[in-house]
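Next up: a single chain in structure tokens, the form predicted alone.
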Amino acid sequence: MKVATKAKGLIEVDERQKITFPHGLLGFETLKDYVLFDAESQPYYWLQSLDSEQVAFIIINPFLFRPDFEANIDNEELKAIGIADPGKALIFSIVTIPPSGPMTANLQGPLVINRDSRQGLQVILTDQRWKTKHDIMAELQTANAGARK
């Protein structure tokens, strides 16, 4: 299917790249359908709204820069998108790239996607370790330094 995107204009994507968020995302509750595709730079991805060409998010797998990340999500929330086995979930964090300052990721409100049904939700974690702005590059350097020890 062809999709009008904010980042790349009109592109062709596979139907399997479509993700439905039955409750939308925080602040974008009316926008339910998105497509997920690779960004120009890995390890980032685009989550592009199908309902509004101007709404797109850069997302990242939080475990890449925070191997200690834990998303303790209520089983009832997971069941709402058909996840019985947490191992079937894909987890992403929304990235913010400000005009100046570090690129950050929101670990307090990760996106959880059922890789089989391609339904997702955004959860709010209550664990005080996870904030809305984690400096991706600084935490990646810390993670890499820890891995070398």
Second form
Amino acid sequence: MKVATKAKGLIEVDERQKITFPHGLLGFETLKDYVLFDAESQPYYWLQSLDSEQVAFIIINPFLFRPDFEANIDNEELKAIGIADPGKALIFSIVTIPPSGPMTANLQGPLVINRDSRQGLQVILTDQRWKTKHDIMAELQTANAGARK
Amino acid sequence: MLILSRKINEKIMIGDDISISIIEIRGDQVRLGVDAPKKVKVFRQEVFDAIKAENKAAAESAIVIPELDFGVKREPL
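Same protein, different form: I have the form predicted alone, so give me the form predicted in complex with the partner chain.
Then the entire complex follows, led off by the chain already shown.
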């Protein structure tokens, strides 16, 4: 199917790239249907709204720059999008690239996607370690320094 | 909105299984105890607002992503 995207204009995507968020994202509750596709640069993806061309999010696997990240999500919440086995859940964090200042990732409100049913939800973590703005470059450097030790 | 007044150690019940007790009152701060089933999510309003604001900021991000070396290839979904 053809999709109008914010980042790449009109592109062709597979039906299997469609992800539905039954409750939308916080602040974007009316937008439920998205497509997930590779961004120009790895390891990012675009999560593009199907209902509004101008609404698109850059997302990333948070474990890449925070190997110690933990998402403690209630099993009932996971069941709402059909995840019985937490190992099947894909976890992403939404990236913000501000006009000035560092690129950050939101670890407090990660996205959880059921790989099989392609349904997702945004959860809110209660662990005080995870904030809405984590400096990706700084934390990546910390992670790399730790890995070299 | 229901407005009511409570003293220290008094509670209000919401439905059958949620109770909120007034634990401490000090100046303009009130410490509350929330007793609710695990499936009921209880958050400070600010947490919701912060995530909403962050989603809005993220949606207004530049579309050009800075290059960073993650030392990994994108894993297939």
